[in-house]
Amino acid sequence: MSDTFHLDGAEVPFESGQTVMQAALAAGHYIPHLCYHPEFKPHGSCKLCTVKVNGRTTASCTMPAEAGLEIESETEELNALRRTLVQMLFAEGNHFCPSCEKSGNCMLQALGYDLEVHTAGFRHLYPDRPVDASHPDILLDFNRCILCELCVRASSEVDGKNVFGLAGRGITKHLIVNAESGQLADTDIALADKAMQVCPVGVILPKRVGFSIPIGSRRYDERPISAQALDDAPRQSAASGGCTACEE
C-alpha cells in the first residue's frame, strides 16, 4: 500500500524507495529536468528539477518521497529560476539550434520552449572547444556539452566501457574521452551503446544521419517535452508489478 505527498495541491502516491521525481512522473505530474534518467541513480547536477519541500528548496530527483510532504513545483518563482538556469546553459556553450542536428530532439531546446525562455539573459561565452571526428561512425561536438554526465553513467553502468569522463573543476570542467590519445577512435564505443542514446543535447551524434528526419517531424516538434516525459515515465504494471516504459 502506497503513502502520499502533496505536489502543487495534488495528492501523489509513492512506493517505498521512490524519489519525489519518480513518484511525480509516475503519477502524471511533470517536473522539468535534464540530468535525470530513470535507468540511472539520481545525480542532481542540473538543478532544473528544484522544488520547494515544506518551504525549502531541493532537487526532486534526489529527494526521497515521504508521507505528508508539501511540495511546490509549478510556481512562477521556481520557473523563473529554471529559465535562468536554461539561459546560463545556452550562454555557457555553443548552442546554435538552426544548424544543430539535434534540433527538435534536444531536451535543452525543448525546455527553453516549455519554460518560455524568450531572451538570451546573459552574454554568450562562445567557448572554443574541439570537435572530435576521429571515429568512423560517431561525431563528438564538445561545444554543446552541459555536463549532465548521462553519457559517463551510461558508458560505465550499462555499457561497461567507461568511454567518457569529466576533468577539471569549476569553469574548466569538461567532458573527456578515456583514451591515451584523447580521441574517440581509440575507444571501443559502438553505435549500439547506451551512451549513444542518452545525450540530451547534440554532443554525441551518429555520422551520415544528419537531418534525415525533417524539422517538423522530430520528437519535440509536435508535442512539448512535458507531455513526452509523462508518456515515457516508468509506471508499475498492474499485472506483474514490474516497471513499464522508460525515458530515452
Second form
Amino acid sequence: MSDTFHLDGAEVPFESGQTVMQAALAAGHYIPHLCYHPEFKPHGSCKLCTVKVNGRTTASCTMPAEAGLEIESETEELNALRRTLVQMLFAEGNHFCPSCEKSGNCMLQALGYDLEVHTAGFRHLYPDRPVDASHPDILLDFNRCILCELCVRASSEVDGKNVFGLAGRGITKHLIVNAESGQLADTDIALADKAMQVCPVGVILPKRVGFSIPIGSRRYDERPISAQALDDAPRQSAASGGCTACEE
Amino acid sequence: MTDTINNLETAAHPENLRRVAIDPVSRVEGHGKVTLLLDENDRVHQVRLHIVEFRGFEKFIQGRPFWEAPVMVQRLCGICPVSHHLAASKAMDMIVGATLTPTAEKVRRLMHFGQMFQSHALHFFHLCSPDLLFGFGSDVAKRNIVGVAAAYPDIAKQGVLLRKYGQEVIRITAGKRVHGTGSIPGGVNKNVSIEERDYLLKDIGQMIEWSRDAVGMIRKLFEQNLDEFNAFGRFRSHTLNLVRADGAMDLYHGGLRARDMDGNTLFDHYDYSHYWDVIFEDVKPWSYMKFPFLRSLGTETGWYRVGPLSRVTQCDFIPTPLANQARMAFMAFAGGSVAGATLGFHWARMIEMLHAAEMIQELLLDPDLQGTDLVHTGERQERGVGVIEAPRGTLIHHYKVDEHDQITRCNLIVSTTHNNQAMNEAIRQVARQYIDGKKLTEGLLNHIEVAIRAFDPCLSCATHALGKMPLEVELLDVSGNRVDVLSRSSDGAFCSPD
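Swap state to the form predicted in complex with its partner chain from the form predicted on its own:
Shown next: the complete complex, the earlier chain at its head.
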C-alpha cells in the first residue's frame, strides 16, 4: 500500500523512492518541466517544475515524495514565475521559432504556448553561437541550447560516449563537444544514439529532415504539452497499482 | 515639353530646387519614399522612388542549413510568402538533385495558384479598387476599402471572399494560411486528401464566376475612363517573364522570355539556371535597391518590367479557356493600346486571377493530388537556382551550398527589384502629367501612389490600407528648412498648417 501527498488538493499516491514529479505524472497530474526526463536521474536545473511544498518553493523533480505533504503547483503565482523562466530562456538564446525546424515539436515553444507567454519580457541577448555542421548526418545548432544537459546525460549514461559537456560559468556557460577539435565530426556520435533523441529544443538535429513533418502532424499541434507529457510518463495502472511502462 | 523621361532621374542643377518628399511611401516589407525636386514655378525636375529599408536575408541566411531556406526566406513577405517558399524550394530541388514526383509538382502548383489568387484579389479589391472606383483625386476619407464596402458592398464582399478562398488553398497545401511549410527540398510534406479536395471544390465554381465578374469590372472601368486610364503613367519598356515550352503562360515553371519595347524577341525559353548571363544588376548611389538590366542592352536602356502585364501580353496563350478568352479581348481592346498602359496591370492581374481559379479547379480534379510519393532526391549539387512568377513578377532565388549542407551564398532578385526602374519611369510620367506646374495637393500626390500601386501591392498596402497610413509631405528650401507641410494623420484626416 502506498502513501499519499496532496497536490493542488488532490490525493496523489507514491511509492518509496519516487520524487514528487514522478509520482504526480504517474498519477496523471502534470507539472511543467523541461530538464526532467523519466529515463534519467533528476537534474533540477531548469526550475520550471518549481512547486510550493508546505509553503516553501522547491524543484519537484528532485523533491522526494513524503506522506502528508501539501503541495501547490497549478497556481497563478507559480505559473507567473514559470512564465518568467521561459522568457529568460528565450532571451538567452537565439530562438527563431518561425524558421526553426523543431517548431511544433519543441518543448520550450510548447511550454511557452501552454503557460501563455505572450511577450518577450526581457531584452534578447542575441549571443553569437556558431553552428556545427561538420558531421555528415547531424547538425548542432547551439543557438537554441537551454543547458538542460539531457544530451550530456544521455551520451554519458546510455550511449557511453561522453560526446557532450558543459563549459564556462554563469551567463557564459555553454554546450561543448568533447573532441580535440571541438567538432562533432571528430566524435563517435551516431544517429541511433540516445543523445540524438532527448534534446527538448532544436540543438541536435538529424540532417536533411527539416520540415518533413507537415503542420498538423507535429507533436504539439493537436495536444498541448501538458497533455502530451502525461502520455509520455510512466503511469500508475488503476487496476494493478503498477507502472504501465513496466507492464510492456 | 522638352524634358525626356530619363532627364527626370537627375536634375541638372538640384541646388536651386525645392525638395518635396513623400515619406513614408511604405510597404509591408519596409518603407519607400518618393522625392521630387521642383523649381519656383512648380515645374518638376527630378523624381525618384527610393526603397529605403535594408532587409538582409541574403546575408543572414549564410551558414544556415539549406533545408531551412524555403521556410526562412518566405518571411521576406506577408502577402506573397508562398512565392519565396516555392522559389527557394525549386532552388533546393537542384541542390538535392531532385526530379519532382507528379504529386509533389501538382501540390506545389496548387499552392502557387492559391497564392496568386489571394494576392491578386487582395491587391485589386482591397488596395486599388478605391482609386479606380472613386477616382484618383477623390475624397481621401472615402478612398479606402471601408468606403468601397459602403458604396459597393457586393464588390467588397467578393474581394474578401475571393482572398479567403485562396488562403484556404494555401492552408491545405502548406499547413498554414501564411508562412506554411508544405514545400521542402525535393518535394512536399503532404498531399491533398479527398476531404480537403472536396472542401475546396465546393466553392470553386463561385470563385471562377466572381473572377470573370472582376475581369468585366476592370474592363468597364477602362471603357468609362479610356483616355485617362490609357495615358496614365504610360511608358514603353522591355519585358521579362517565364513561359512554358509551347509559349503558354506558366506561372510556376518555364524558360525566360525577354522582348524589347517593339515586341522583338531578345531571348526565349532561356534556361534560368544561368540567368546571370542575360540579367545583371546595376547600383545607383541614390537608392538601396539594385537596378536589374538585360545584359545585351546595357545599363542605360536594358531595364524592363515584369508582372501581370508582361506575362499576359508576352505569352502566346493562356492554357485555360476563360482566361485565354479574356486575354484575347484585352489584347484587342482599344486597338491593343491598353496592353502598354500602366493601369493595364490591373486588367492583366484580373485575367491571371481567373486563370488561377481555372487552374485550381483543374488541379483539384487530378487524382495525382492524392498520391503518396512526395519526395525525391538525386545527386547532390553545389548550386541551386529557383525562378517562379510571383504575383508581382519574376522572382529569382539563387543559392550555393557547401559540403556541410550550409548555405554560403544567396542572391535574391525579387519582383519589385525587377520593376525598380519601371516604377520610377511610371511616377516620372505621372509627375509630368499631373504635378508639373501645379500647386501640390493630397489628391495630386495620390496619383503618384496610384502608379506605384499598379506594380506593387506591398507598397500600396501600407500607404493605402484603410487610409490609416500617416503621410507627410514637406516642402524644404535648399538649406533644408521647412517651407510648407501637408500631413495625413493616422485617422485619414488631411490637413495643412495653412
